[in-house]
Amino acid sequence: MRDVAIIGCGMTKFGRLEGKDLMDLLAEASLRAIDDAGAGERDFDSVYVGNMMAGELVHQTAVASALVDRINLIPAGAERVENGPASGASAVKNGFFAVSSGASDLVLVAGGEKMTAADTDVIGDLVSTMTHPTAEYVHGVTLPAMAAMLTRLYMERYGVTERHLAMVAVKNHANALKNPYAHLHRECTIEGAMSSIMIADPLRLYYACPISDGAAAVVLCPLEKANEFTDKPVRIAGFGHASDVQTLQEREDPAVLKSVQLASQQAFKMAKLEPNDIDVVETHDAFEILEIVQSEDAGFFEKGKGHLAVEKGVTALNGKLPINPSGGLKAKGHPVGATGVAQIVELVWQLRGEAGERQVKNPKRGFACNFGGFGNNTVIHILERGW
C-alpha cells in the first residue's frame, strides 16, 4: 500500500445558507480544495462525495455524478458514499483506499448537506430513522433522547454534572468565535447554557448541535508525489472503522461506545501510535456528552474521567490536548454529510499552522472521530505532518 497525503482542502461557511443549494455548496468547497492543492490543471481519477439525505431533503440523488459535471472533472469516476452522519469520513476512507491501492493518483473527496430548508421536525424524523425500526423508531425514540439517556447514566455512574456539559459548550462556542467558517458566532456562558430550554432531560438546547448547511473537501494523492503540489503535505497515518449493536438496550454496556473503542484501536495500530502521541482532536459532539465519552473511549482519558479533564482545562485551546478547536459540531455546525470531511479539513489547517486565532501550538498529529447513528458506526482518522 502507498502512503496517502492530503495536498489541498477547503470548505464553505456552515450555517443557514440561503440562496445556495447543495450543488453550489459542494462545488464551492471542492474548487477551494482543488485551488489549495494547485491541481486545477490536473486530471482527477476519482471523486467521492459523502452525503446522507440529498434525496430526502433536496430531491436530488447521484450527487457525485452531478458534482463532476458541475466542476468539469469528467471523466473521473464518481461515487456517493452514505453512512449516516459518518458519511464524510467514510468518503475519505474510500478516497484513501483508491490512492493507497494504486487505482487512483489524484482523488477529490467532498462532503455536503443542505438541511435548513426543511422543518426541524422533518430533520428530526429523518435522523431518527437510523434507530432500530421496530425496537426503537416506532416507539418515538430520537437521537436527543438517546443522548439524554447516556447523559443520565454518566451522571449517575461517574458524577458528571450539568455544569460539566455547560463547560464543554462554553469551550466550543469560544473556539467557534475564532473560526470564520463556524455556524454559531455567539458567546456562551455557563449560566446561559444551564438556563437554556430543556429538549430531552437532562439535555438543554446548548448541549446539542444546530441544524446546518455546508460542505467541505480534500484532495488526496500518493505521498511520494505530494511535493509536486505542496511543501506541507499531511499524511493519513491511520484509520479505523467499526460498528456496534444498533439498539442501545442490547449493548453490553450502554455507557461504552464500543465502535469508538475498536475503530480507535485500529487507527492507532495502523499508525503505530498511541493516544499520548496526539496533539489535537476533533470529536463528533452532536451532543456535548459525546465529546466527553468519545475522549475516553478513544483512549485519551480513563473511563469516567473525561469530564474532569474538561474541568481542569486539559481540552481547552491552550490545554495539553485541545479538543474541537473548530468549535465542534456544537458550534461549528453539523451538516451531516460534510461533518467528517470538515473534521479532516480542520486538522489539516492545524497541522499546517493555518488555523488563525484558534491555532494549537505546534501540533504534529491529529485525531478525528466521525460518529454514525448513535455509536453503531464510527470512522476514525489519524493525520500527521508529512514533511
Given for the second form:
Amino acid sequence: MRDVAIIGCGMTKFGRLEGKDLMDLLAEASLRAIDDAGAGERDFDSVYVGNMMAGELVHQTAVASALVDRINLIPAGAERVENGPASGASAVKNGFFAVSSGASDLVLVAGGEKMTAADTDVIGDLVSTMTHPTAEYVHGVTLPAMAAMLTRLYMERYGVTERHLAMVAVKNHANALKNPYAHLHRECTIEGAMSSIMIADPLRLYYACPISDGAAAVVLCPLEKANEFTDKPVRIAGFGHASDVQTLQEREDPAVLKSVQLASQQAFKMAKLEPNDIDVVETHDAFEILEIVQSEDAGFFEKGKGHLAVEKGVTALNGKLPINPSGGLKAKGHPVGATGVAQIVELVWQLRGEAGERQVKNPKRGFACNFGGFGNNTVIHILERGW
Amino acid sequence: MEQKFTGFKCKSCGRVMYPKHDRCLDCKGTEFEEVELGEGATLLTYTKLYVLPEGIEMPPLVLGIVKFPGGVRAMGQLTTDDPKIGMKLRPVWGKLRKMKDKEIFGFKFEPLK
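Starting from the form predicted alone above, please write out the structure of the form predicted in complex with its partner chain.
Every chain and every other molecule in the complex is listed next, the one we just looked at coming first.
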C-alpha cells in the first residue's frame, strides 16, 4: 500500500444557495480543489462523487458522469458513491483505495447535495427512509425521534441535561461565525437555544442541524509524488469503517455507538496513534447529542463524561481538544453528500494553518467522524501533516 | 384471531431477535421459529414528536423503546401522552398512520392497567 496525500481542497459556501443547482455546486468545489492542488493541466485517473439522493431531490442520476463532462476530467473513470449521510467520507475512502493500491495516481473526490430543491417535509421523509422499513419507518420514526430517544437515555444514565446540548450548539455557532463557508452566521445563546421550539422532546430546533446546499472536494495523489504539487501535503494516516444493526433498539446497548468505537479503533490502529495524539476533531453532530456520544465512543473521553468536557471548555476552539472548529453540521450545515468531504477539507485547512479566525493552535493531526445512518455505519479518517 | 407480537428464535443457538434477519446475529444460523414475546414490556426511553411524518394527524406522536421480559427490544408508538421510564406496557394492534392514502396497521404499546 502506498501512502496517500491530500494535495488540494476546496468547497462552496454552505447554505440555501438559490440559483445554483447540484452540478454548479459540484463543479465549483471541484475546480477550487483542482486549482488549490495546481493540477489544472493534469489528467486525472479516477473521480469519486459522494451523493446521497440526487435522484430523489433533483431528479438526476449518474452525477459523476455529469461532473467529468462539466469540468472535463474525461476520460477519468468516474462513479457516484452512496452511503447515506456518509457518502462523502465513503467517497474519500474509495479515493484512498484507488491511490494506495497503485491503480490511480491522481484522483478527485467531490461530495455534494442540493437539499433545498425539495420541501422540508419531503426531505424529512427521504431521510427517514434510512430507518428500518418495518421495525421503524412505518411506525413514524424519524431521525430527530431517534436522536431524542438517545438523548433521553443519556440524560437518565449519565446526567446529561438540556443545558449541555445548548452548550454544544453555542460553541458550534460561535465557531461558524468565524467560518465564511458556514451556513448559519448567527450567534446562539444558551437561553435562545433553550427557548427554541420543541421538535422531538427533549430535542429543540437548536439541537439539530439545518437543511443546507453545498459541495466540497479534495485531490489525492501518492505521498511520494505530492511534492510535484505542494510543500504542505496532508497524509491520510488511517481510516476505519464499521457497521452495526440498523435499528437503535437492537444494539447491544442503545446508548453505545459501536460502529464509532470499531471504526475509530481501526483508524487509530492503522495510523499507529492513540486518541491523545489528536489535536483537532470534526464530528457528525446532525444532533448535538451525537457530538457528545461520538467524542466518547471514539475514545477521546470516558463513556458518560463527554458532556463534562463540553462544560469545562475542553472542546472549545481554544480548548485542549477543539471539536468542530468549522461549526460542525449544526452551524456549518449538512448537505448530506458533501459533509464527509467538507470535514476533510476543514481538517486540511487546520493542519496547513489556513483556517483563518477559527485556526486551532498548531495542530499536527486531525480526526473526522461521518455517519452513514443513525450510528449504524461510521466512516472515520485520521489526517496528519505530511511535511 | 388476536394478533400476537412475535420475535424470531434461531433454531441453532436459541437467540430471539426482532426484527427478523435472514441470518442469526450470533451464530449466522438461517432457520427461525416465531415466538411470542409476552405482555409486560418495560419502557426504556421515549420521545414526543412534534414534527410529524406523513399520515399522522395530531402532535405529539409518542414513540418509545420497550424491552420484553426475555430481553428483546422493540420501537413503536405509545398510546399514552404521559410516558414514564420504567412503566409496563403491552402490545396492541391498531392503526399506525396513513401512507399515500393507505392505512397502515401494526403494534403499538399501551400501559398495563
